[in-house]
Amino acid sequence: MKNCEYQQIDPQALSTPTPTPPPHQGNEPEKKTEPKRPKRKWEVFPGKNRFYCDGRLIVARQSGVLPLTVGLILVTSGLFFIFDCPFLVKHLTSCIPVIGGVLFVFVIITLLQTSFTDPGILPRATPDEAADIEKQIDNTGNTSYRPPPRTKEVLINQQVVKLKYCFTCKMFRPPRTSHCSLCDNCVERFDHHCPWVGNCVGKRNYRFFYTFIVSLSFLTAFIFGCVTTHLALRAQGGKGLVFALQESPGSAVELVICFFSVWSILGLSGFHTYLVASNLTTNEDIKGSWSGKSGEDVTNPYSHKNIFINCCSVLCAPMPPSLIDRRGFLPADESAQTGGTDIELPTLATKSEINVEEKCLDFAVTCSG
């Protein structure tokens, strides 16, 4: 056995290899563990909607016709202000562009309010609420079995109203509520889904929709009348309509757009005026819910039997709050389920201690050998 002089080993004096960091791909900086950002409810919203401005604006996912609506309004109004207003101000009155401008601004504002406002979406039942309802109304014990439509009956103003069960939202729909197949949401006081505005029309945005179509009908009729007057004045003196169209080609485009759209817009405005005065929805009118088409003696339980009161209740009632709380934060447990899992790596100090132990063991083996 060799003579070895044992001496105390200073761990700090040992040369420990510098741990090699894992290779980086490119010039990516080292990732630091940062606290997770809490998710808002709109980020995991189950319906078929799009959200903008951090959940402040909501629109249907299938809203491809909305740009066409905005484009038609902008093009028609722009041509009107460029080609017709200068001539009409010179020969008639300067009030024409003012009236047109006011109507145009009102149309755009009400259109955007209709498109980006929550129409009255009802939140879906939580798993506990859905399980409780299922226990009450389904005793089959077979989860794959889909029973026939379930209903409840409630009494509203001495009129029996049936509440249908929604298999998607897992709840009984409140009165006048219907499930929109395009947005995949139950909407309170559902009127219809309008592709032209890119949203459902319901309890919270019906007043905006009604003012939009009424103001649009006024704007379309106003532009149509002004364009006709413009062309008639230019055609005076035996010059003819062809000369007038050559002098103002933009007016021809306006004339075609307004002629084919004014009738449908006026008809739509008149139809919804009838609905407002009767306190009906488009969905109820099409189905004939209160018209007695099924042979039953029924009356509209929501009508106040007065046109003025019906109009005030539909258009002037206080705006109900949104029920989906789309900008609220998810609970901590739900956020943890949606996030990834952090993996903790061994620290540098632990690796240094392991290297020191290995050096000491090698030194003892050398001395004993």
The other form holds:
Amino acid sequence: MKNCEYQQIDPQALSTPTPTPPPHQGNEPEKKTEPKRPKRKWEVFPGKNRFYCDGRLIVARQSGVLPLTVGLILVTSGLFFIFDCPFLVKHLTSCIPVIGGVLFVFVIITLLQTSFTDPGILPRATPDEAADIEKQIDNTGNTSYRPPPRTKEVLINQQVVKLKYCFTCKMFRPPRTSHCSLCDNCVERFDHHCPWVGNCVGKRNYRFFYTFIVSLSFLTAFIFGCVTTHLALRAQGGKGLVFALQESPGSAVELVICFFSVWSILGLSGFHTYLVASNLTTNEDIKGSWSGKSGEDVTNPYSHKNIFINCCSVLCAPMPPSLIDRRGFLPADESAQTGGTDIELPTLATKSEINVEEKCLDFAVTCSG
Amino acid sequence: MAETHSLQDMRPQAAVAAKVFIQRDYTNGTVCQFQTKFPSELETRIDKQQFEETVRMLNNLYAEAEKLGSQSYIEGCLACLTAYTVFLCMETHYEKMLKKIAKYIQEQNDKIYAPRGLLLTDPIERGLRVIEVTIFEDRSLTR
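Output block for the form predicted in complex with the partner chain, input the form predicted on its own:
Time for the whole complex; same chain goes first.
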């Protein structure tokens, strides 16, 4: 048997000769030369979000197709104002660009609000809280080898609701809260993660989202109607549709975009109107939480049993505050420890892991051959 | 909102003995309410009635913040008509109530809890999930 000579792999030695700037250079000179800049909480936020304007605006890290949404709306509306409005103002009424303008402004504002508002993110449990909850779970007297069930049952308006434990946020999720895997956050009254707006839709921005899709369906239908009228008027007198399209090519583009989008947007508005009237979320509707599929007598415990009150409670309720306090300052002792080291350590660990693996492979190769 | 509490200024040497967490009470739905059950760890420190009164008052304040009444409907409709831009300039009803709640907690801490070596943390600093009660070591017993 071959006598293998091996050298001990020292993980500490691997971390120093890295080409990228090592972490200790980043932290220490800052501490010595500059006074510590107080960090805001958004800079150490654990979820997958991006922040703009010093924490005032929040959006999911995956912006999805938000640029496409904005682009489509701007292009369609722009073409409408350039190609259709002059003709329609001359032949019909000057109210048309006014209505179009109001709808366009509504759509853009509500879209931006939906995208850049905190949807109702729940901050993760502090270490003390998490420890307290763990203690309570373990105390439930589970003696078998299986891990204790991480669910809790509560009675809400005489309806049994199961609360699940979130392993990422280390807490029992409140009712109607769900963890979004794309944003890595628990969101209150989670509806869905919308790629078109690049953000989750939850308790705080549902009203913006609803106003956005309703006003967008009005805008799309309005533009579609105006373009059809415009082309019909131009094609009058036996001139034909082709002539009309040649005269106003922008209208053709608008027609195509509006025709394909109006059905889905109208459908979506109708669906969400149903959800608002019955005080349901998309998440609950898809899962069938309250539809009684399992044969039990289940009703939605959050519904006020009155369509008007349901609509008011969803759309006109007092605006809840943002719970994540993005612009608050971290306490001075925490910002140095949590901000700096937490971000640096994962890269350090993975680098040394990769190097150790390479060394292990080399060692294995030398031993075997 | 994130303010250093006066108790910590007054007694910097006091060590934290334990922390008790009052959880949310979901029996009425998703409205913000806390359980009024008196935790056993506080039995030696504070009167049960006093503590339950504090929690009940907090529950009332939160219920008022989230109340669906004519005022909130008018605010909501006005906001909708202006494409919700009023939220940028106006302080919402909820925010006004949160300020009231913060003041109430500060008051309770100064008058009742600090003299007993306890500290209530405003639930908003814990994402409205729990009321954190910090129990400080009772130095008077060790003397």
